[in-house]
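Only one chain is shown below, in structure tokens, and it's the form predicted alone.
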Amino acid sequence: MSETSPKLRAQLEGIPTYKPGKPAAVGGPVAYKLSSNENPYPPLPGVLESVTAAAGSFNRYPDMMCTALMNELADRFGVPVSHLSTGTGSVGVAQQLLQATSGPGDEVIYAWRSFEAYPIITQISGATSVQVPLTPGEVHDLDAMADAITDRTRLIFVCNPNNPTGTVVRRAELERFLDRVPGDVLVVLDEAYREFIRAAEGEGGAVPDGVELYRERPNVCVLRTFSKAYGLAGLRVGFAIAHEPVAAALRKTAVPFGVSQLAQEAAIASLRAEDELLGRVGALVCERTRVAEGLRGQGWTVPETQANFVWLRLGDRTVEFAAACEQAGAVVRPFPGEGVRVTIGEPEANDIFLKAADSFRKDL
């Protein structure tokens, strides 16, 4: 047997493995998974029926062009079908964007800490990550990100609300930033948590809707997903809205038949159940307020969050805190040495987490 191995790309050396949220334990006391930013509610009305009907034909390939879903999205957002592309969740579309724009010698800018997948998909593409630290308030430092642009910059991610901190950038600062970005650099507004935003008009204006910004800016691409507010995390369907050259490139780099017919039908049914969606999101936002205020009442520093999670910066106590929560019955998402992200779940889960946080705080 030969002792040699197939040659693999050098860029794959040292790529960190994406770490999914740890599941709740099975077979022991009741435990809740608050580690993956999933929606705790079951599918919206009509979704299960649509998926069940579609399941009868999964011996056939899905519609590769996602025609019905693309038409539904075009109507929902008031954009041409040619400005849309779908993929396996917004992270799948983000990886397609890297394939379309960046390779060895190119640079990709994003805040840090931000979405855990950014450094992974950047390194897979062969490009170089340029990580710009968040401000002390856990918000994107857009001025520093603009200063980091070079002639090698090809793509910039702006996660708004930011994962894992939940913080947002507002219209004035984002527009000022976009004005500084060269037109040949793609800015990706990752709005996976857009539906949870309830921030009032404040200094710098309201939190902008990326779709409105994209309309007048050919170098802006907006990412959205059905995984979070819509509760379709297990079906893997997301989409991008971008001007035609970018959207066409995304369709070229998409994995053929990547979005299953079940996912397409579920997404369409979810879009048509928006009234029920708004009610569920509203309930989660109320719970988010209760959890954040409860933590602050215990003495924790909690950044203002506009997503379906809260962030606690714990430094070297992070892993210890996560273990204490798990022992109490609430599994959270630790980022060792930095902090924990805690998804807003059902009230019972949030109660368990708040009690565990209070006990840990008293022992500090």
Ligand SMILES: Cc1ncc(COP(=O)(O)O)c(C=O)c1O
The other form holds:
Amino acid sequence: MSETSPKLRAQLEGIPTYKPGKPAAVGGPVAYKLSSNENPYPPLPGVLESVTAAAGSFNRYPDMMCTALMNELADRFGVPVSHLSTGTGSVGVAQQLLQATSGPGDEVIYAWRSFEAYPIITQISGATSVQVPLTPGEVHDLDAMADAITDRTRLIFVCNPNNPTGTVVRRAELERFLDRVPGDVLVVLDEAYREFIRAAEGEGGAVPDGVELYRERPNVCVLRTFSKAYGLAGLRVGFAIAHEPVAAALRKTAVPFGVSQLAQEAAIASLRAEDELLGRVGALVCERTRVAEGLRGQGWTVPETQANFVWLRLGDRTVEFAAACEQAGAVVRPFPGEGVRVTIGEPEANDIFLKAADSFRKDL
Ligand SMILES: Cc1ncc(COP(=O)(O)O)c(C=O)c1O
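With the form predicted alone done, generate the form predicted in complex with the named molecule in the same format.
To see the whole picture, the full complex is given below, headed by that same chain.
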């Protein structure tokens, strides 16, 4: 055998591989997976039926243009179909946005810590990550992000609410930031957790709806997903709303037939069952309040979260804390040396987590 191996792009060296949330143990004591920000509710019967019906023809390729889904989304958001693009989850669409905008020599700005896929997909594109630390309150530092813009900047992610801290930016600061971004730099408002936002109007206004901001701003692109509130994480479908030429570039960079027919049918059925699904989101939001207040009552500092998870900055105790939760039956997501993200799950799972957090705190 030859000693040489195929030449790979140098940019791939040192890329941190995406770590999925650890699954719950199978066969052991009751274990709940609170590590991937999934929706704990099983599929609605109607959604399941639509997928089952579509399964009968998976010998065929899906509708590549996702026509029916695009029409539903266009109606739902009041945008032209030409401003929509679907992909294999919103992370797939995010990767397409990088392919479309950024390469070696270019810079991509995002807050840190934020969604762990940003550094990976940026490095794959060949561009350089510019990570701007969150404020001490765990919120995007939009002034610092605007200060970080150079003539090499091509794309900026704003994750609102932010994964893993759950914190949000408000209208006034986001608009001030957008006003500072040159028109030839794409701002991607990643709103994967949009449906979980309940923040009251506060100083700086409400938490803005990216779709409203996009309407007036050709360099703003909004990312949404069916994985979280709509409970379709396993089917992989997300979408972007963007003006031309960004939306056209997304059509060019799409993996052909990337969104399965099952995913398309499930997404349509979910949009039609939105009231019921959003009712479930409401229940998760109540649980979020219970968990966050429970933790605060135990003495923890919990940033105000508007997503389906809570964040505990545990520093050096992170791994130990995650192990204690797992031992108790709740698998959480540690970011070693930084903190733990805990997805809001079913009430029994949240109870197990709260109890584990309480015992850990008492032993500190
Ligand atoms: C902020 C953010 N964006 C995007 C995604 C990707 O979701 P999906 O690819 O399932 O749509 C996630 C998933 O965890 C996320 O947290």
